[in-house]
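Next up: a single chain in structure tokens, the form predicted on its own.
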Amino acid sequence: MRKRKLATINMLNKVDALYVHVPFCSNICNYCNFTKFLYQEDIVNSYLISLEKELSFYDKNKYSTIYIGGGTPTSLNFFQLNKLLEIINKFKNNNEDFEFTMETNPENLTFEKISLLKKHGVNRISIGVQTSNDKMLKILNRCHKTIDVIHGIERLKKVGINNISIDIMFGLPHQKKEDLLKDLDFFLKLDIPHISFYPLVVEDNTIFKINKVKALSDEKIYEMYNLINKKLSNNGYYRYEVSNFCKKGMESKHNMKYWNDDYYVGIGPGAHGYVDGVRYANSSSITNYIKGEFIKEEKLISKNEQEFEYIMLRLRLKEGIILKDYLSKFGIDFCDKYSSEIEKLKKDGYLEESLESIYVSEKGIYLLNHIIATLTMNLNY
């Protein structure tokens, strides 16, 4: 399957974003139905090798985003790690606004680490905190404790990456709102410019399906929203994006790429790219990868399809559609081939509309698949 991404390379001055994925952990969440394995040295070193093969396909593009998720990037040993970073850093574009986000754990946060990822051009990290409740982070199977991140964030700061997000998960089993309240009091205690929140969703192959743990109700996950988004609204947090919250100017780059439906190359097991209207999906088999066999299958997105794509992505963000936009990339108005269904959107109160955008009110956040699923229901894709 290599043949196809080599003949997307003509393409590639059109690709901004790189993602590379590191699927290893030094344990599995029992939430977690990532592409993912345990820590094992001689494995990661098969798989650096194989991953600066995949990239050598790229080897003459800069990206003004990178970032290197997982698994736990930063579960490498500090030599697998220094090697990590070594080969990707040929592909940093270097303007002044360049990102590079790097996915961690709070117990991975130590000194020599940072300084590591410091030195290597990395100013931003995204950091799984999941809960300040110690006894839910057990629960949930995490290896770290609340003072681990305060004292991983601390260190951050001290170093100079002052551009921190952390995840956190809602919805959690039993969690009841005075603690959801007690998480977010702590959390804005961190001083930090982005929040991402996630609600719990009990998915196949995980442990808590195996054990047959519950999700909250769809109206206690809706409260629980609710709830953090007027509280992080009223300290100076903007939500950008259905779960992503910051400060002025603190959004994810390259996330947003994604969220504007732009191209972005996507490399390791599991990963995926979108590249001259092409979705591709890399092998989630470990022992393929190293072997070589990257691309595992790949769809050419039809013009319905991303049409359909652009409107479920862009309804995410807060400003919504953007009518200029969508005039240029699909040479027809928004507003007048969806006027019937925006209207009745707009009559339920779940859109708005400005002279420049259509987008979701408050009121339709929580119901965006049916927003979505509404606009589109006459769209053949």
The other form holds:
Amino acid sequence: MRKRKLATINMLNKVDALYVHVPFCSNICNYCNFTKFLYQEDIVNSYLISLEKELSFYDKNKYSTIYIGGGTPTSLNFFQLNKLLEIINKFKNNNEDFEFTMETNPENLTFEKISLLKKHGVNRISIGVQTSNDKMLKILNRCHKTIDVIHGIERLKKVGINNISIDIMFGLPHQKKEDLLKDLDFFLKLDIPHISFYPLVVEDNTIFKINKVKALSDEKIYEMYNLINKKLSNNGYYRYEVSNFCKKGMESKHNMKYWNDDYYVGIGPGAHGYVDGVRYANSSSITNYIKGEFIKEEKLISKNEQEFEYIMLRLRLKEGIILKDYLSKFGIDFCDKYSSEIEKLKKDGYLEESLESIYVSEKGIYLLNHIIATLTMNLNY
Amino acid sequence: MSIDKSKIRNFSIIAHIDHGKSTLADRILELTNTVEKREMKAQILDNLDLERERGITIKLNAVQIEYFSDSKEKYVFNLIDTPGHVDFTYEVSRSLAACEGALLVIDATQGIEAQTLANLYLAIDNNLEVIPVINKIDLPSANPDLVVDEIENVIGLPASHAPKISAKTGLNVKDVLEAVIKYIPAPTGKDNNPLQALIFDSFYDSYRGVIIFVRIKEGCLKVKDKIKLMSNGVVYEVQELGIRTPKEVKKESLQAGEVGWIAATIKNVKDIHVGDTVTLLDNPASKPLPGYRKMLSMVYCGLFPVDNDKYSDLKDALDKLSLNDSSLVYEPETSQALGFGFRCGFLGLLHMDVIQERLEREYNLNLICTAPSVVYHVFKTNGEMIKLDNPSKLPDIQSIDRIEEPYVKASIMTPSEYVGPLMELCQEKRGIYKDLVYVDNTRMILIYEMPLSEIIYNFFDKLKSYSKGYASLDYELTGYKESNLVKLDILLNSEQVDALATIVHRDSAFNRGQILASKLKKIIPKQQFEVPIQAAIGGKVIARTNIKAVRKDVLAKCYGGDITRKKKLLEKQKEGKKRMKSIGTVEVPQEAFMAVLSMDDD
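Please supply the corresponding structure for the form predicted together with the partner chain (the preceding block corresponds to the form predicted on its own).
Starting with the chain above, the whole complex follows.
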């Protein structure tokens, strides 16, 4: 099955995004429900062997964005990290705007590791900062302190990696507006081009869930979102996606591909991919992965389902649905097909329209689920 | 070819629900090799999925069985199945009218119950020979001798000859068949008399039109005969006829005493009335057979398609269902809130439930049902009387002189230890105590006169919970009485919702208004704006609550390219929206319209 599928993948030059999942952490955070395992040296070694095998099915030198996520990719030791980057490096193309992102935690941002990343061409770093409140970091069971963030970012800039993003959480247990404002002031001082904000969600199978931690109410989250939006817009950031803010031109090219409904390859345990109309998911079992079992599920996405996904993803973006793109992708005039739904949502003030696009209004962005569900009410698959 | 009528027996099986009627039917089919064991599905006569799932028989079925008796003679039995539930009295009486005898199945562990009696009286009304059959004697708690005494003492039916059987294991089932031969009379009609055939059931077949089931009382019917329906004079030509074994078997003719089916390319479902008499065009009978006592609809509710475009589909489905369920009545209704639909009348709550489910399942309709209502008699100051089955249509209060509501005589059979709590329950439900009768040392029948509206409002469930499931209920309409009734209106976002209006007793209006408002608050999801819910009587608000607005429902993250979770959530939300009805600008889920009924007022 794998081989047959890949034969088609390789024919398609359309796929030029690669996601690599590194499911290891030196420490498990209390809110995390991603596929991850506590770091063990020998398991990581076996993982790297399997990863190389999985990648051998794919064409080299063709990806214009590569994203190594986790887990905590930088929890690997120096030699393993070097090996990982050597394997992955064979897949990048020579485009001028090639983007190579790696996720990391502040405590891993040593000169040693940063230099290694730089050497292998990593040109964008996404740091799990979460909050600038050290007490709260402890509650989240993070391993770093705020001072590590300051030093880490200084070092990154020193070696010339300036394309830095930080992941921030808000709506933390007992967090007040003032706490969030303090956080925002701190983040702005870091002078970086990209910030992602995520409200805390208490997911199943997390320590927070077990300890019955309560997330803040939707009303409070809503107010905090507004506060963040206002503060960041006043300071030169632009909200290009529901949770993502950046300075002009500094969007994440790789993530944009997800929201643009483009194809991408996903590698590693629990990774997801979308190639040639088929969405697939890798087994999230590290044992099976090491045994060489990769893709666990595949699903062909029907034409209507593709339309649904496209709408769902594109509306997350500020620019919304570009009408001529929609027409060329589906052969359908978006405004014709959904005219009554669009009218209703425009009347409610949730959608807005320009000459070439339909997009979600400032007011509508927090009710995106309602908007998508209403818009696609009669789209069945 | 004439058949020997002395070797024909037509009978039904009647029982309280769960006493083993369908299981006995299965064993009889098996024992007589009518259905091979390998073809046997449990409860073969219950061929609606719904019937098998719920363990109840709703629709009639007639099967011809050949039986070689102990005396080595061949008999032909026509077994006509009947529904067991109190709501289906009408259908029971239909099948009984096609028979000469009935088997009254009684559970040896439970004894006589309320519906055992109700069904028995129907059989006696129809002049049937009744053979008691004591079932489930294999169970450790069975006490067949006690049940025999009970039958003789309580219902005055001789029971010493009653077969004692286990339908489940097949023990002594042959005794039942021998008893049928011995005690149930053979049919009496003559083949050369003018044809009189009683229609006792019908259904719609998309290839052959309406298929009718008949019992030939007098005369003889052949393929190509021109038949006339005596109630409306409509004429058809018989294309095919036959019997069911339970598979359809075609025959050339049906003769007096037989039970069978007729196909005559009947396209118009409205021509066929169950209870009507079929005769021949050329040699008609002088008068029809006595029809059935037409049952009155006791409970009404509005049925509306969620999708307004499906109105004609709903109409079609109701037409077809009413074909073999003439107790279902319906007429078009328009609701401001729900659009076009039908006001439908049912024999009782279970009947209503079954029809709703059949419409949804068999006809693939997505329906909203309003809370059930009884038929009120509204006397206006100008002397006019209106029969009101739709609470929202109650005339202006100033023009009303008085309102009367239907009362029933409720017979509750219960082990004596629950009499106290059950009397309290009846009292609470505005019941008027009538009588308390001992069935035996341990069981009593409690008789109350009670408003029917209280019975449809949460009574049955409470009856079961107050008596740990042991009490059984039967009721019959006794007449109308004046009550102090008011209309309880519900306003969503300051708009009156006609489909949520109910008529309640003034004393409980305040309480119900509050419960209903808070129940609706729980059922109706948060909207994009704040929605006030008000309960009002005659323009005066008696309860108020608010549904908060959703401020945020957006999902923050698409995890590492995994969009499946987000997609599933959205799909769920979409499905939820689809099942909702927009009332003004408020999206209301279907359950809201039933909230009136299911609310717990403890």
